[in-house]
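First, one chain by itself: the form predicted on its own, in structure tokens.
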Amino acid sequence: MEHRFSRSAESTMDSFIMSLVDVAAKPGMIAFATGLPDNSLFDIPAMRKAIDDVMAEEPYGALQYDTATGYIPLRKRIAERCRRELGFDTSWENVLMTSGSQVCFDLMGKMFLEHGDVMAVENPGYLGAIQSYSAYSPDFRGIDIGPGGVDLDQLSEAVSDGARLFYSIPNHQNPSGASYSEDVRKGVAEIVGDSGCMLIEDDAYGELGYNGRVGRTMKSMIPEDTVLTGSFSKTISPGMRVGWMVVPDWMVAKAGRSLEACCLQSNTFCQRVIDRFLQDNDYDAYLQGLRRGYARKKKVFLDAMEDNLPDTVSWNDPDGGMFVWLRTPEGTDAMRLYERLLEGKLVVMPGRPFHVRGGANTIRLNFATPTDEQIAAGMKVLGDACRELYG
């Protein structure tokens, strides 16, 4: 008898992301492709101390089950940071701990999407989130994003057509590096507020602006219509898989129940270690170190691009995050560049998979992962390939 997969399994998109991690890990490869942070910026001594302290002081609690919605001291710490740095008041009870932001995306799809529902996503948008939502087979509406944020007319049209969700990264967007201007933030709030559409505000890179946060959170502007998602993956450790979401009061019970049904609870041990790390260290000073580190890496990367790449390609200069957005000439297919670079042992991320439509002539480059020496070597490979393909 032939077995049949469910609609959600059949609908889930393929993803380049983790397959490229495997490719990049092969000996001799240089990776400009992944979303991995810079290994040299991990605070290993502080993390080792946090782990030792947790195991010395609360070993049974750290190794035992906890509440479905997460370790309460860490939720209180996140709620306080929301009040102090993110511009809105919330109770710790509105903060739900998850296994990275990816679980947040899946929960929102599970709670709000039926087959064929309209969902607005940035175009280009974060591939991992789009893949997560694809399991619920929505009608994706791509909202074009430029240097100052999303196209408000396109967003208004999608919301008027009944969009249930709008997934966005207002700060240092993945993959483009763009951030929403104040006018665009106001426009999004006016369009989404009280419309019946929920805004999912992914703040994964919000703490990594080189000069601090670049604008108000959408959660502070339309709190009842916004779920803010955050993560310690880009600041402390992606391997620990500690993320969180802040939901409105009316969603707390349903979100908690959905989280429990999904995974019973997220990682108790890692939540306690993160909480101890934050208790023992000045997090703002720590973030300043990350910002300086990534700002320096970006300069090294952009200088190497300027020195090696021909005028036939163009790129942006982001003010935060980890990514540079490269454009090949109009009408070209950057997959040819991707394949050519693999031959030279350089891995980049093609831009087309981030798009609902278009994007054939785009490439996402990560400057956080490679070392300075790898940047120099990889950029020579990239420059040679660009000259060969585009003149």
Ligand SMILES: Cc1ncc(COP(=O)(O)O)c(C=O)c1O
Contents of the next structure:
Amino acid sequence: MEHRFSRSAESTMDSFIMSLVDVAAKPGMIAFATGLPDNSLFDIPAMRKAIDDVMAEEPYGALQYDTATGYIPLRKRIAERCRRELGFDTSWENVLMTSGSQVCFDLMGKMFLEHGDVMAVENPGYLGAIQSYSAYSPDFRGIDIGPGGVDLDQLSEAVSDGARLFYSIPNHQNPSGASYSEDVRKGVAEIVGDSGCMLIEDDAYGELGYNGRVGRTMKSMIPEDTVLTGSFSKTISPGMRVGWMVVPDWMVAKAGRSLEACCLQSNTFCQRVIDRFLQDNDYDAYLQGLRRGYARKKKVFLDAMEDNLPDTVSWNDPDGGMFVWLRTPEGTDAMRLYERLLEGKLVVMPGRPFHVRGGANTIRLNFATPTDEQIAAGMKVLGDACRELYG
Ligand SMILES: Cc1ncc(COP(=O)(O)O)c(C=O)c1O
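Alternate state requested, the form predicted together with this ligand (shown: the form predicted on its own):
Okay, now the whole complex, with that chain kicking things off.
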């Protein structure tokens, strides 16, 4: 008897990203490919102290099951940060802790999508999240994103067609590095507000603006129609898997139940350790250090691009996050560049998989992961390959 997978398993897309993590881990490889934070910016002594203190002072709480929705002191801390930094008031009861923000995307798909429902996603958009939604087989509508944000006409059309969800990254988008302008934020609020479409505002890089936050949160503009997702992955540690979603009142009970059904609860131990880390350290000063670290890294990376790459390729200068978006000449297929670079032991992320349509001539480069020495060596490989392929 043959076994048959569900529609959900069959329709889950390949993300390409995880396979690159494996390639990048091979000896001698230089990785500009993945979304890994800079190892040198982890605060190891402060984290060790937080772990020791939790184990010394609250071992049973840390090792036990907790409620599905998460550790209350940490939820209170996040609610307070929403009020102070993100421009909206929320009760801690609306903050639900998850195992990284990736779980939020799956929960939103589970709660809102039926097979074939229209869902708007940025084009290009963050592949990991789109992979998560793909399990619910929506009809993806790609909304083009440029330097100032998404195309409002395309978004309006998708919402008129009954889009159930719009997944957006208004700050330092992965992969393109773009942030929404104030006008685009207002336009999105007008189109999505009260339309029946839910906005998922992924704020993964919101705290990593080199000059602070770049704009108002959508959650502060249309709170009833927005779920904001956050994560400590890019600021404290991705391996600890601590993320959250801030949901409107009307969603709290359903979201809590879906979360419980999905994973009972997220990691009690890591939530307590992060809460302790935040309690004992000045998080704003810590974030300032990260922002300076990434701004410096970006400069090293862009200077190396300037020195090594021919002017047949172009790129942006992001004001936050971890990525530079490279364009090869119109009509070329950057997969060829990707393959050529692998021979030179440099891994980059082709841009095509981030797109619902188009994007063949794009590459995403992560400047956070490589060391300065790797940036210098990798950029030589990239420059030689670009000259060879594009002149
Ligand atoms: C835009 C964006 N959102 C969410 C995530 C997933 O983060 P988490 O580790 O919180 O699941 C990533 C990871 O790279 C990301 O780039």
